[in-house]
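The chain below stands alone and is given as structure tokens, in the form predicted on its own.
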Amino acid sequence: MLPACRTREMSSFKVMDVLEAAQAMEARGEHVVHLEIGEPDFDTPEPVKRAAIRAIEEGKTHYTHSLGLPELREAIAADYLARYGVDVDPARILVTSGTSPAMLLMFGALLEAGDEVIVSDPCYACYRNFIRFVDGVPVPVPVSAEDGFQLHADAVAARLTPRTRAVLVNSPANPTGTLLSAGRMAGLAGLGTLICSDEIYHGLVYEGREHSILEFTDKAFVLGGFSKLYAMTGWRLGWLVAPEPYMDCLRKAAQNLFISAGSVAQWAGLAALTQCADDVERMRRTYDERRRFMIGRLREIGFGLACEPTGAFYVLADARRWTSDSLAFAFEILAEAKVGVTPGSDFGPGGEGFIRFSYANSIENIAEGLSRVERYLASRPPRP
């Protein structure tokens, strides 16, 4: 008896292949350079973890409300009116453990079979397994570099069909690292349709301003977290922001399928939101600096970059100089020279031809990771 299609067809997330190979090697007694993973190398701050200790030293170890705790849900609301100027009910809040069960419950609750959301092509390889999961159908529309991998409103609307029922942007996004401008942001506002705005790595942003969706339209659902900006990726502590019309199907639907979010982590959460912009900014200076670092190296060993980032932690890089098949091109670096990157075929067909480089690593990690490559790149003759 076979699994589910809804698994047995879902893709495997590339990124995790290449990590997991490079694992082995390591298992073996290789040393390996990981550019490929987008995790945060910098430990949680210390008011986080502090918080966490008294939370369990007073026992607070029990469930929450099933929407997350009051004085979380708060914060969180007091947060994007400070960012952006926007009042958001708290409410319209639901304390989730990771952005990744925040994004189940929304297409939970968007999506029929058959209902359709507009993605741009590359866009974070999870999306599209996250929409099939629910029997939705994710529609790619193509962005280039040469436009700062924008979805522009005109492309949007030429996909529009009476099933769509979304279309979801992320920015800073990943793979690309780029921002979505004001304009740009108001354009898709402007279409009507809801808008699900992935804004995961607000804060890590080095030149402009990031833009929550929540300044443009009321008709969105926000996806955010605590992972990238505050170094707690195993912390697993996201929120997502609904319509109000959709709050108690989503809180039934929480119910069910997590009962809540951990509480120890949701106390955590509240000091980084309201004791750690210190520690944010350190970080933020940090990435900068390897950000800059990185862009100059990989133009040195010859990678395309058409459009620079100027947000999360990723660097998407043509390498079509090289290989037309990013996924073997990935792991002949991985094999050759021991650095873990990863394929731009993950992130949908757009990306074939790109590599994404993540510099959420030591700068002396990724001068050595990038000098492997130069090496070995220097004793590969590029395609004909």
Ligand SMILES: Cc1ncc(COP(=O)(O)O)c(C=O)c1O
Second form
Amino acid sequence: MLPACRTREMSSFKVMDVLEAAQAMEARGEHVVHLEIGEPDFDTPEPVKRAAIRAIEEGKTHYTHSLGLPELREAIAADYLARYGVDVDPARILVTSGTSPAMLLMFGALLEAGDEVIVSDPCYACYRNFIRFVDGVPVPVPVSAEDGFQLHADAVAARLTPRTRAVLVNSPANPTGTLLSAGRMAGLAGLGTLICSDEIYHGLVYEGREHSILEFTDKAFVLGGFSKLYAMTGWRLGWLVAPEPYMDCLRKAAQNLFISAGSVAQWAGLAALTQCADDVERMRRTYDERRRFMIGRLREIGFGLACEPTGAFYVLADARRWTSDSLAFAFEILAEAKVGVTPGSDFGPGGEGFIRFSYANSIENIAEGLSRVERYLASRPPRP
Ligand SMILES: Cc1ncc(COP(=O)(O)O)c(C=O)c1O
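Please supply the corresponding structure for the form predicted together with the ligand (the preceding block corresponds to the form predicted on its own).
Okay, now the whole complex, with that chain kicking things off.
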């Protein structure tokens, strides 16, 4: 009766553990401020909702092509051209029920058992579990706050082996909110290894600009999604851009494993791409105000920020003056200050001693949450 080790040995997603503990406190009548969740607090833009309702009324409620609606795939391709000046053939785009299934299909098509994927440490917590789920091996390469938490081609080159299949990049990144410069991306592309680029936070950039890996190489898979930029987490919609030789296998895998992404969500996604520029800009400006506020307050409280995040909606703050056990510290802050935060260790050993704060919450809630943290930490002795 033992579950397979593929799932048995999977680490839990610690942010969900914190969230579930916070929800149990709320069920007991306690008030918790949520700075742990990586989910937009905004409502989905109106044009998206209207498109979904129209799709339902018009009976567009059936399976779609396994690769996704042609209209949506063309709109995604048009978006790459408009944003980055890169030509993507819609035939290379596979629409999925969120970026997460796209990741599963990508690693499934890419990795034989024992094949290695280079990831940064820290990085998005689920990457290593996706890689292991298909019997691959995540190879962490440490990155530092002083260096913007981003991979450097030289450090990656030193970890390449005959089993290396790909290098995974994520810019803007979760949990650090930092971006890869064009130079760094070009350097990584220049290694000649396949690049898997998770571009789900594209569009949520407050200083400088983000680059698609496709500006530098065609030898790349790109993960994209609607969850973050369009506040559509619950709609479950994303996509994968893959090199042409992989498309036939990816289509077969998508047919077998998922049949198609949801039709209503796909029509809604088309409206997101074509009718929501103003909504996106409104949300982006609001995130930016919150980002500036949060950075200032975290520094006042005494958290270390060697580099300022300029994208996504996270700050990975150095808490080592208080702790070397970020998981215990996060649960302590939850219990004592009634604020949900994410332990940096969730993102790999390199995140240990750090806490991720999300600013996908109102400025009032961020202010209240950080004041609670400040009051609690003022009464708590620093590490000996
Ligand atoms: C870096 C990164 N990639 C992928 C995902 C998964 O997103 P989706 O909701 O599209 O499955 C997340 C969600 O938090 C993320 O932070």
